[in-house]
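Heads up, the chain below is alone and in the form predicted alone; it's given as structure tokens.
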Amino acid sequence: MIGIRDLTHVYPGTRRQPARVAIRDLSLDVAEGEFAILSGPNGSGKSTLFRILCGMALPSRGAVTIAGHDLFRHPRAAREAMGVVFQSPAVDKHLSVLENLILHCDLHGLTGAERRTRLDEALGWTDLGARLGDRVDTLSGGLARQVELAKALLTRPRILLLDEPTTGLDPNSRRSFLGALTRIQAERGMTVLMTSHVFAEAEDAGRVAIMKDGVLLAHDTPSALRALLGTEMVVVQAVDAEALERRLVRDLDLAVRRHGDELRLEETENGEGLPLLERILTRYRPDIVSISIKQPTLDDVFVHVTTGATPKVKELRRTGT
């Protein structure tokens, strides 16, 4: 349902500072009714690819089908198939809840019984049946971005496309949102690509791509990705992370990664017999606030896959649209 190929975009650079690459040679599939998470830090660019997902800017170079349809050649067609929610609100917060959705259907031609129905499809997962006459900015974040979706579906669309949607979500509303947003797309059979810097929020999703300095790093179900760190890892917060990270390579010869005060270590056997969360105990107790022996998550793999080596590339040139 959305297929990408070669692309690359390179914002172009100024007197006073160089062209900088956002997405270097990007391919990727989604398929029909498939929940994907587009993960990565800040910077990574998820956010322009989103923008060019939704016809909002046009690539350096390569090319993306929605639902079939050149993205460039037939954006009208390509359009009608997703239903978008920003990252930034796209409702008009003076306005009651009911009259934003109305609006919405105004614009897409939705009259008489067939809007009713489709506000009643839209609100009936909601909790906001009790607050279609008030004011959008009188609402919790939570319940506002409600409102986004259910605008969102009102058009029942084939590829639902979210960048970042619970940004500023408390965590009871965040989980309240991806748990409606889970359900809805098993229910309909959407497609749905979702980005998101929180990556604990992939857990539930069929295939989890990560991206880093518009690279893309993995690309796999969330098992498969954790089945990249093994079935155990031993996890140390540490007093000063960045020294004992030194010694651990410099004395037991560890692969380890360092993500702010902690340290993950992929393997817990290592020489002499011994557990390996044992020997390092042994030997800098002093050093060591916590330590475990835990399985791997999705923000392991996360962290295991951002802080390595980031694929050598060729410097890009701009080109032509």
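Note that the rigid core is defined as the largest set of C-alphas that superpose within 1.5 Å between two forms. Here the structure is a predicted model, which is why all the values come from computation and not from measurement. Residue numbers count along the first chain shown, from 1. First, how it differs from the form predicted in complex with its partner chain.
Fitting the two forms on the rigid core leaves the C-alpha of Thr138 displaced by under 2 angstroms between the two forms. Once both forms are fitted on their core, a CA shift of 2 Å or more is seen for Gln237 between the two forms.
Core-superposed comparison between the two forms: the Cα of Ala57 travels less than 2 Å.
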Second form
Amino acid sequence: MIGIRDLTHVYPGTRRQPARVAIRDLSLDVAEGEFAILSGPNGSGKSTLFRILCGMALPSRGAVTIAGHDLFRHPRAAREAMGVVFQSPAVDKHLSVLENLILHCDLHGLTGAERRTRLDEALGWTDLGARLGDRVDTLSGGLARQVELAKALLTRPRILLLDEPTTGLDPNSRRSFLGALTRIQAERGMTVLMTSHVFAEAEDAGRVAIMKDGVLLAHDTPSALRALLGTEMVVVQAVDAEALERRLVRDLDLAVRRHGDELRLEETENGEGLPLLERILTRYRPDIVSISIKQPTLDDVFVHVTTGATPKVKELRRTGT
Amino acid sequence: MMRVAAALARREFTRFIRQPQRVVGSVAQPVLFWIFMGAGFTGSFRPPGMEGVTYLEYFYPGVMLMMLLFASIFSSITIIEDRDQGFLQSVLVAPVSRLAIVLGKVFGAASIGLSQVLLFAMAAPFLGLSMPFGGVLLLLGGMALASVGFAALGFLVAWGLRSTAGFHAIMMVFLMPLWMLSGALFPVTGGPGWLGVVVAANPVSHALTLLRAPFYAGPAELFATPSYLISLAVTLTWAGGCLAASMWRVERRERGAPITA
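Given the form predicted alone, corresponding form predicted in complex with its partner chain:
Starting with the chain above, the whole complex follows.
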């Protein structure tokens, strides 16, 4: 449903700044009806990719198809198939909720009875019923996001693109927004591609793609990504993480990943974590602030993939004694 | 396409009338300007060939032009605000033609300018200014054409800018001289030769002709007057050119740099 092929985007240089590669040879497919999350650290190229997918920017090279339409040759046909929720508000805050939605209907040629049906349908997914006459700038952050979602749903899009839609929301609003999104996606069989750097949001996704420095580093189901790190991992908070990392590698020949003050020993299989923890604790107790065993989460996968010098997860071999 | 343009224009106008301070300020300021300047210059206003015309009367179309010029152009500032506040991106990703976006914004800005001038026009009978129905239509047509041209110019400049302060600065540098050298403030007849050239080349002075002439001649007479027809052609070309250039700007999308290696 969304096909990205060999996409490269280079921001042109200026007199003050050299040209900068934002996306490098990226290929990615999102199948029909799939809920995909695109994640990556700040500056990884997510927003640039989002702008390209919305048809707001043309890449240096590559092709994108949206619902079978070449986005760059037939942008209008591609736009008709998609709804977009931007990270920043994209409504007129001087107008009421209903006025904003009607304006959006006008932009998409929805009038008369069809408009009323679509409005009822889109508003049915939200808690905006009692606030339709209120100006958007009087709404809470959560409700303002719901206006964005309702606006995107008015056109019954086959594809929904969302750019970090939960940024700035409190946990309850975030849960509520994502709950509604998940229900809509399941009911309509919509294809959803959402950028996010909150990995808790990715647990329910069909597939998760992780970008860094414009390169796609991983793209798989959440469970497959977690499996890259084994079933258990030992996490050590050290007094001096760098020094302890050197000693673990030298003394025990362990593959260690350092993330700030934290050392991670990944790819530990079921039952292997506890003996490893005991061994480390016995030998380096004075150097350790805390030590624990945990099941890898998508957050851990994100940290693993986007930090450290080791590029391929499976090449990390546990070689402890 | 026109439905989309109308929806966007309606939005502009709704935003305008929901800001009472803006409505009052945009009308009161030119009116005060007109009254004070008129009071000051009426005694000394004796241009050759304009006997019997008071400065208040002379300056009246000039104030109309000022209102159209400034209101139409500064209403285009909402483009910068729309970009800042995110609204513009939702319009740009909608499956609508770029011409509809340009027309919507331009017609919206022009309607704001026109509404202000129409309020001001209520003062005309008190000056003893009257015109036949055909003249009223001609005046309205001239005002609409001029305001669309000015709004399209505002759109063209605002589209490439990120700061409203920058837009104000740029527009004031160009607008004030254009307006002052249009004949709105003082008659340009009898001035130095270069002034005549500047006025003839200034599109704003042609727009002024479209506004002033219907007060003194009927449609039949005006359409037989070469200078009026030239002004009409210049204003039409100006408005069409600015609209076309705005379209071209909106069609252009951010493009990645070509890869040479």
